Amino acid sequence: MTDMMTYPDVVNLAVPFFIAAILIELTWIAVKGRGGRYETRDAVTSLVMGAGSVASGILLGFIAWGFFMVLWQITPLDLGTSWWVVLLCFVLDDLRYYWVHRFGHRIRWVWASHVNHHSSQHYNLTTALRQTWSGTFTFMMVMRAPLILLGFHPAMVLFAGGLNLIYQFWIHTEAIGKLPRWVEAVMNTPSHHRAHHGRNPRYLDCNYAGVFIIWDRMFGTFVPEIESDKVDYGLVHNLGTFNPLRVAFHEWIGMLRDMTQPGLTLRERVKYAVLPPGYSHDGSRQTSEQIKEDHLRANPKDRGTPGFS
């Protein structure tokens, strides 16, 4: 079994591409007067969040890597490094990403880390860089365990994850409309991901894919971007701040505050961590399902349309 294996750090190698693409998008918007917009404070916050995510990865990455190497030592399987193994790893890792992302919207403990990515009220390439600082504490690293136990080397799994992250960068734009039908049918695209970032009732909790939108089509979470329901970006309750510390940790603080309220049962405290965002023991808040139900009561004509099954 091969213990030592190295792959290039593709995310760091892609940084010049990220910068160039942001400049191109910014120029396009300025010249054409369409395709999105930038707000300086918002873009700076996203860039700071991206830098903080890199720093947290450097400081805490040893935890996930150590866990992965323990798994690698105990698995009897080793699929090697053939090109088809890397390709299979990439596809299966994207399926892994789909479920991690879905958990990130449906389990508040994981949402506390992921929420910062949705906190911008703008949608441009800098939004892609608005990444978590606290992903290690969600323990979603365990979702990569099956891949390693199946014989994919940890370095290969992380390489596949890096490629996945790079792919997702370019779909954070309004400058690209809908692509040919066959592309939209198979791949995650700017149109699909714009819907994912919407706070409209229709678009809540949809399109979790990283690379292949087929996962959403398979598991019933696909909602197309609809021209008559223009995407409104951000959170159901927007933050109203550009402070990176608040962006990074506000939901962790809110969740812990809810869990430590006086007078709650242990069951209610646990529910604040494991049930979807918006859960409250007294019904004073709304989950995404309840928001959709309220919308349908006010707009019954939308029943049966995409996003309102």
The other form holds:
Amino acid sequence: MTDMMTYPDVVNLAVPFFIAAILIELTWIAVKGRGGRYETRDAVTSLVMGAGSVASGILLGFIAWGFFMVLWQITPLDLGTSWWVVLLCFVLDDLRYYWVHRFGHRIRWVWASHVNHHSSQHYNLTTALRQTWSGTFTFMMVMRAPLILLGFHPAMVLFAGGLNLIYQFWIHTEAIGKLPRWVEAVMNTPSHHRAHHGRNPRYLDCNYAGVFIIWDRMFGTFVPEIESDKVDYGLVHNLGTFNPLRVAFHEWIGMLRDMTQPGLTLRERVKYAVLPPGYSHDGSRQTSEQIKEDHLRANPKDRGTPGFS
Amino acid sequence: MPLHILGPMVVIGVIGVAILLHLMGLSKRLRFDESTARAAWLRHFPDASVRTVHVAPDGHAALIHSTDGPGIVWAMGADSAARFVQGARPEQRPDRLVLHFRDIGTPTIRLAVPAALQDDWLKEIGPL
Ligand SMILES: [Zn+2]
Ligand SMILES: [Zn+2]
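Follow the form predicted on its own with the form predicted in complex with its partner chain, if you could.
In what comes next, the whole complex appears, and the chain from above leads the way.
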């Protein structure tokens, strides 16, 4: 395979489709009077975050691309471009996505980038576009290294990642209930991903899947959406701003302030970056485990139900 | 897709959706009464029981005295946000009381409290 190989930049090509789908969802909600909520400033913030994310990809994408091309020079393996290689690449890249996303919720350094995707209290198709501007600084591109070293061309790996992102667009909706059993068993669906966006104690740190929900079932992070525990979208501590710059960078700045406050040991400073969100050296904050424990103390009947293992 | 097409499409798309949503009446801010303010507070801080609720004159915010200290719950578009007020720097403007925080995610809370009532509010909030 040569470096001449090109795959379309699928995410950019999908923009007209995104806009059309948003208008369709909005019409559906207006006509039916159910199936989701829109609010002007929330939606505009989401759309601007999406545009900024594409812009940051155009500006900073060369860093990851350069890294991938170095790996491609090093590796002696080349799997070529047959259809089954592309398919395999897509499935393995989805496994890659699962772990990047899991780290995104369990390592504050990565959460600082991912948090903005969860910063809306709404859940509609615009929420899907609320994507990070600072992914490059998480260094999570290393998670793609194994794929490239195995002989999947970097362009193919990025193509697979783009398709993965596009798949995740349509699941950000309340207009679609539960799908047939086999779909819910194998695929990430609106229902599964609604749970992922929940700030309810039950739904914290679940359903990291991109396309295939099987990874969550395999690695023990699956929690079904439960009718009696309606998903409350957003962050444990919801933001008091719609300013896209603040939404994009608030957690980075918060983390750096925590790390650089006076009187900490080096160990504590590092912990603020690598432990889960909610860690504090003085116990003044709560991690998701502590939030779940508190909830169970107040609601003992929930013990042993999904999300409270 | 070439940038000279993608760029304008995104700009027009965002502005178009914004205008459409606004015309559909979806820019309305949440309003509280005493019981919805209480419920909104507990949604954010389930462990901090509510003692008293003071709804702001315009209904878009409320001062909460909770078992964990005083805080504000206020409208964020159609939804709400809440936080404790410790560490806030108050600023009195003719038509509103502004609380500033050293917090990138919540830099300010604007309370539509007229000048005549601001001292009462600040007294009610207590030491910051
Ligand atoms: Zn997430
Ligand atoms: Zn999502």
